[in-house]
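Just one chain is shown here, as C-alpha cells, and it is the form predicted on its own.
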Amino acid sequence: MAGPTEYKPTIVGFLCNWCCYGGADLCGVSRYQYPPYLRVIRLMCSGRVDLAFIFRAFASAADGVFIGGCHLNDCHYNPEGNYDALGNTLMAKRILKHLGVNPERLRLEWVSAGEGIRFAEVMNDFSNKVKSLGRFGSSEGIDRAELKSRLEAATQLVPYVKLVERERLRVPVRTEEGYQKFFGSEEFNDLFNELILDKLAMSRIMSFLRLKPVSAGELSEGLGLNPCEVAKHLDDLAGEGLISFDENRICVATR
C-alpha cells in the first residue's frame, strides 16, 4: 500500500537578471543543492516586482513568493531599484497580514551573481519555512477560495496604493534601516489605517457584490466585517455612485 505523498510546496521566485539570477545560475553550475520547489520568473530589476505580481502569485496557489535582487546601493540601473523592491515587500507584508495571509510566506533577499552558495543557503532556509507552514491557507486557517477572493480585492487596489505611496508614504531616508524604521513606525501605522484599510474593505465589498446582490447582513457575515463598518463603507460607496439599493438588497450600480 502506497504511503502518503510528500508535500512539495510551490514557490514563485522573481529574480533580478543581473545579480540574483546570476547567483542562481552559479549555484546550479557549482552543483550546490536546494529543494526543487522554485519556479523562476526573471526580471531586469527587482524594483519591477509590482504588488500585483505578489498578490496574483498567491492567488494562483503559490505557497511562497521569493524576491531576489542586487545588494542595496548596487542596482544595475539606478540607486533606487532595489529600494523600490524593499518598499513594495514591506507594504505587501502589511497588506497580506491584514488579509489573513502569513507574511512569512513572502521573502526578499539580496544575492549577487558571485554568491551561488548564498543563494542555495537562502533557498534551503526559505523552502523549509514554507514547507513548515504547509499549503497556502493551512497556517492561516482560512479556506483557499476565501483567501483568493481577498487577494483579488487587494490586486484591484494596487493603483490606489501606488498613488498613496507616492504622495503620502515617502520614506525619509534611503537606507535599509530607514525603510525598516519607517514601515515599523506609528506614523506609517496611522497612515496605513487611515488611507488603505478602508479602501481595502470597500474593494472586498465590491468584489463580493459582483457575484450577486446581497443584504448588508450577508455582506457583514460573508466578509467577516463589523456591521457598523459595513454600513459606513456602503454609505461611502453609494455616495460615489458605485452601488445601488433594491429594497433590502445591495448591488453594483450600472452606468
Contents of the next structure:
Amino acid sequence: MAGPTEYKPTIVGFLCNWCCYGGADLCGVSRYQYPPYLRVIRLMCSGRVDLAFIFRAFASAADGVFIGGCHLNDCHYNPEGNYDALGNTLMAKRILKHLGVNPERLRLEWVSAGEGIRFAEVMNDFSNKVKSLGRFGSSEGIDRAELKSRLEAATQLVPYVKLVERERLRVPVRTEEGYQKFFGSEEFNDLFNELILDKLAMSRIMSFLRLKPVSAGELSEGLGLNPCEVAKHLDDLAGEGLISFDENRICVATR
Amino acid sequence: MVNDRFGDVMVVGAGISGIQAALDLASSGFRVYLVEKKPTIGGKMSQLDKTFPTNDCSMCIESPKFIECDRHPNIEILTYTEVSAVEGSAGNFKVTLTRKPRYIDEDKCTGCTTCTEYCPVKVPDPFNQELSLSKAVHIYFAQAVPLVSYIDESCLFLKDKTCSICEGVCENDAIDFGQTPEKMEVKVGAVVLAPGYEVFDPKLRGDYGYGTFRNVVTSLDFERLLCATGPHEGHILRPSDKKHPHKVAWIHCVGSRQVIPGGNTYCSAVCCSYTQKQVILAKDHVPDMQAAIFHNDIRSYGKDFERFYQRAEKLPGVRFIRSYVSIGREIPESKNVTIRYATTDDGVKEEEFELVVLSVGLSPPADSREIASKFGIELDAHGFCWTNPTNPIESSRAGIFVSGAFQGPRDIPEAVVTASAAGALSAQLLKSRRGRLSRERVYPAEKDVSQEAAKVGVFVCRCGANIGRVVDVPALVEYSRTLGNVVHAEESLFACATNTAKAISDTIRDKGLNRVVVAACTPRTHEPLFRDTLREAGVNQYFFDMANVREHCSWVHSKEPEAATQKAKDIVRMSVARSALLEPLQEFSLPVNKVTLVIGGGVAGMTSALTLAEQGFESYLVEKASELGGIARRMHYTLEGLDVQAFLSDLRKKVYRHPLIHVITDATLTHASGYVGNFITQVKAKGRVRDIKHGAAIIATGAEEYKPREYLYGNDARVMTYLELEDRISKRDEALMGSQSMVMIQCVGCRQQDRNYCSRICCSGAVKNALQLKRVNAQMEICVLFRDMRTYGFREDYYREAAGNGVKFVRYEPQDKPSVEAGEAGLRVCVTDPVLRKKLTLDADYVALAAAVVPSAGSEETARLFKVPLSPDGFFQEAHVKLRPVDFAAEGVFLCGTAQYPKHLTETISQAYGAAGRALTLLSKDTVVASGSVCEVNEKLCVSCGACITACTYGAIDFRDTPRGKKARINPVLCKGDGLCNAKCPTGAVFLKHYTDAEVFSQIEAALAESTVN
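Right, and the form predicted in complex with the partner chain of this protein, after the form predicted on its own?
Complete assembly follows, chain above in first position.
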C-alpha cells in the first residue's frame, strides 16, 4: 500500500443550465483554474434540486454539495426557480445542522453565464472550505455510517417536509433578505422544532428499529437523543401502531 | 453531370459569413448554392486558434456549422469552384462556375487519408501557413467539408507522370487523373457575395524583415503556432530552431494606418484585440514568457474588449509600449531579432527578441478587381466592395448583396450579422419563391429498443490537444470499457468533425448501440449536433448524454493532468450511469404565430419591422416616446456624409404607410408571457391596455447619451455634449460657428471603473464634428483631447483628414484627466501632454464632451419581461458573442441596435436586417419543435395536494377528474421543463422527463462511487 495520499474532497454540484453551467463553461473557455473536486450534474433549473438530492449526496459521503443558479430575478424561468433553490438550501442547512452535519458543506451561489471568473472564484473558495473541513464526518466527529443512517432518515422525511413547507412554512417576502430573515426567525425556529424535528426523531427511531429491536435506553444512546424525548416518541409511534414492545420492554418495529 | 441547375440564392465564399448566410436562407425556405474556391468550406476563421474576447476555440464553434451546412437538404456545397461570369438581373441570374479538378472522385473518397500516407511529395501546408509540410494529395484540414482529398499541382503525375502511387493504394478507386476543369451554369434569383479578405502580406515590401529573418512571423502564422492542430501540436516553437521563445514582441498596425505605397491607410479593426488574445494565450502556453506589444492607439471598441485589454495588460511580464518601431537586425548566432523603439525616458532603445509577431491587417481579396468585373459591381477606394450608404448590405448591382469582410475590415460577429442581413434582403427579393424549392430533412425510422438491455457506446474526443494534452485519453477509453453496460468505447481526434460524426452513426448501427455518451465539450453548444448523429443512426435522440471533460475538466485543471484524468473518469462514469436510465422521448410541434413584436421604434426597430413587413410578416412596433426615430432624431449627419434626418423621415414614412406594421407610440410593456412561436405581451398606450399575441420579439430599445457631471457640464452653457454640438452645427448656430476655438474631450463617463467599456462611436463623433466645423470655419482652432483615437476601419481616413485640416489631437492619461475652468472671456482647459510631459493650457470658446453611450433606462425591465440577460455593463447579452450576435439563448427573442452595444448608424442598420433575418428563420415555418423533456404525472401516486399547480406559473398543470378523484394533469405544450413541480411534489407523482429523480440519483451515486472506497 502506498502511504497516505493527500485528501482530495469530492463536491457534487447541481448547476442550472442557463446560468451557472454557462458560467462554468465560460470559466473553462477562459482557462481560469480551480481545484478538481467538483462533479457536475446539469439540471435545467436550480429549483429542480430536491432536498432528497442533497441528502442522498451526503449519504453517499460527498464532502460538499454545491448548488449554482441564476442571480435572483434573473432566472430563465417564469416561476423564478432560484427562490425555490434558496428556500431548499436554507431548509437543508437547518436539517443538516440538526443531523450533526456541518451546514457549511452545502453552498448555494448565483453565477451568471457571463461570470466565468466568478465561477472560478466561487469554486476556489468553496473547494478550500470543504478541504479545510476534512473528509465528510471528520469535522463532524461522527462516524460516517451513523451520519449515513441519519441522512437516510432525513430522506424518508422529505415528502413530509414538502407538505409542511407548503402548508405551514411559506416564506412571506420573496427577496433574498426575506428568505434569510424568515429562515432565521423565531417563528420558523418554533415551527421547525414543532413540525420537523419530532418527525425527524421518529424517522430516525424507526430506521434504527428496523435494523434490530432495542430498548429505549439503547435507542437514546445510539441516536444521541434525550431519553424523555425518546419515551415520548415511542409512545406516539406505538399509538400509531408503528412499533410494539415485547415483554422485556424491547421495542420492535412492526412496519 | 447535369449542367443546368436551379436554385434561389448563390452564396459565394464559404467562410463564416457565407456559411451563416447559407444556413439562414436554407432554414427559411430557400435553396442555396454555397460556392467556395478553396477545397473546403470554413474560411479564415478555421485557421484561427481561439477567438477574442472570450477565447472560445475557433474551430470548435465553427465546425458544427460545417456539419449543419453539409447535412442541410437545402444547401448544395460546391468547393474548389470559382465563379466565371454572372449574367442576367435581380431575380434571374445565370452564374457560370468552373470547378477545378481535384483529381479525386468526391463521391468515392472516404477521407481515409491512405493516399496521403503513401504520397512521396511533401509540400508546404497552406492551412498551416506553410509552417509545416503536407503531401501533394491531402485533406485541407481534419474537419473539412467535404471531407475528401484533393491533389495539388505539385503532384508528380500531374507534372510528368512519374508517380501514381496514390492510384494504387486507394481502395475505392477515388483517384481520377482524367478530371478536367468543369464548367456549369446555375440559375439563381440572388447572389450573396462573401469572399472575405486577404491577410496583409508584409513580404511584398519586406516589412520588418518578414521573409528574410526566420523568427519574424505574421499574426496568422502565430495563430497556427498556438493551435493544437498547428505545425507543432500547439507548442509555440520559433521557426529557426524549433525552441520555445521566452521573449516575444508584437508589432501593431503592420499594413494598416500607413500612408505609404503598398500600405493600407485604413485601420484593420481587429488587430488590437487579436494581439491581446495571442498574448493571453501565449502566456498560458509559456507562463514565464516576456511579451512586449508595440502599439499605436489601442482600439478596444467592441463589447467586452476593454476588459480583455486590461486582462492582457495585467499579466506579469507583459509590457504595452506606445511607440513606432523599426526592425534592427538579426543576430547571426541566435537568430534573435532586434527592435528599435522610442521611449519617453531613455530616447531610442534597441531590444532583442527571440520571436517577433507582426499584427498584420486585413486587405481586400487579392482578386477583388476580378470579382468586381465578373459580378459587375463597384469597388470602393480601398478595393473593398462599394456599398450603399443607407443599406450597407447592397452592392451597386441590384440582387447582389454583400456580407462579411468584403464590406471592409470587421470581426466575426459583424461578419455573422451582415450574413443574416444579406439573407434577409435576398429573402425579401425572392419572397414569392419561398418554400418552392426547399426540401425537408429525412431521417431513418427510429428503432424500438425498449426491450433491449442498455448497450452504451462511449466516444472520447481529444479535441485536438484541448482535452488530449491534459487528460490521458487512452486511459479514459480503457476505463470506459470497464463500466457497466458499456459495449463499445473509442477515441477520436475531433468528435465533431463531419467524418467522425458519420463514423459514430455507423458504429451505433454496426454495434447495435442504444445509448451514446460523448466525452468532449459542453452540451450547451454541441448536444444538438450529437443528438442529430443519433437520429441519423435511427436511435432516439434522448438516448444521448454528454460528458463535459473539456470546459469542466481539461481546461480548468490544465496544470494537474493526473487529477484531471481521474475527474474525467468520474464524469464519464456519471454519464454512463445516467445513460442507462434514459428513456426515448418524442418532441412535438407547436404552431408559430407569424406576428412579431418589435420593441423600440428607433432606426433599428423600424428597419427590422420594415424588412419583415416587406416579406409579408405583420409586426407591432412599440415605442415609449411619442414619435418614432429614437436617438437618430438627434443626429444630422454621419462621418461618411449621410443626411440622417432625410434618411429617417423616409424610413418613418415607409413604416407608417406599411399596412403590416402597427405602430404604437407612448407605449409601455406591462407583462409578457409565452414562449417561442407563441408569446402574449401586454402593451399599455394612451390609457389603453391590449394583449398582443406574437411568435417572435425583437428587442431594439436603443441606448442613451450619458449626462455628464464632469467638466462644468450643466453649469456652463458653453460646455455641451456631442449630440448637442451636432444639433447646433446643423442649425448653423452663429455664435458657435463663428467662434475662435473649441476643445473636445473624449471618454467622458466611460472607460473608467463604473463604466468599464468604450462607447465605440465618440472618436469618430469628434472627428465628424471637427470636420463639419472646419468646413464652415476653417480658422477655428479645434483640439481633441483623447486617450486612444478609436477611429477603426475606414473611419481612420477621416481622422487623418481632420489632422490634415489642422485639428489638433492631444493625448491624455486617465490618471491625469484634463480640467476645465470658466473664465470671463472663455473656458480654460488644462491637460498634461504625456509625450511632451508638459501641462498645456488651452483657451476655448466652447468645450464639447464625448459623453458615454449608456444603456437605455428601461433595459432592466424589458430584460426581466422577456427573461433575457444583460451584460455587466447593462447592455443586452446575446446568445454567443461570436456566432449568435443577434439571438438570445431564449428562443424566439432577437436583438439589434445600440441595445446590444453602442454602434454607428450603418452598423445598427446591418444589425436590424440581421435580426429580421434571424426572425425569418422562425417565422417562415408553420411549426416549431418543442423539447420532449417535459413533465408527466403518475396518477397512481398523485394525492391531489396541488403543490405542483402552485409551483407552475406557466399554467401548464391543472386537475382533471378521474374515477379515483382529482389528479394533476400536465399540458406538455405549456410545460417549459424546469422541473420545479417535480421538486415540490411530495409523492414523486410529477416527474420531469430526462431529469428524473432516478437519473439524478444515479449520477450522484456514480459521482461518489470511488470516493466511498477511500
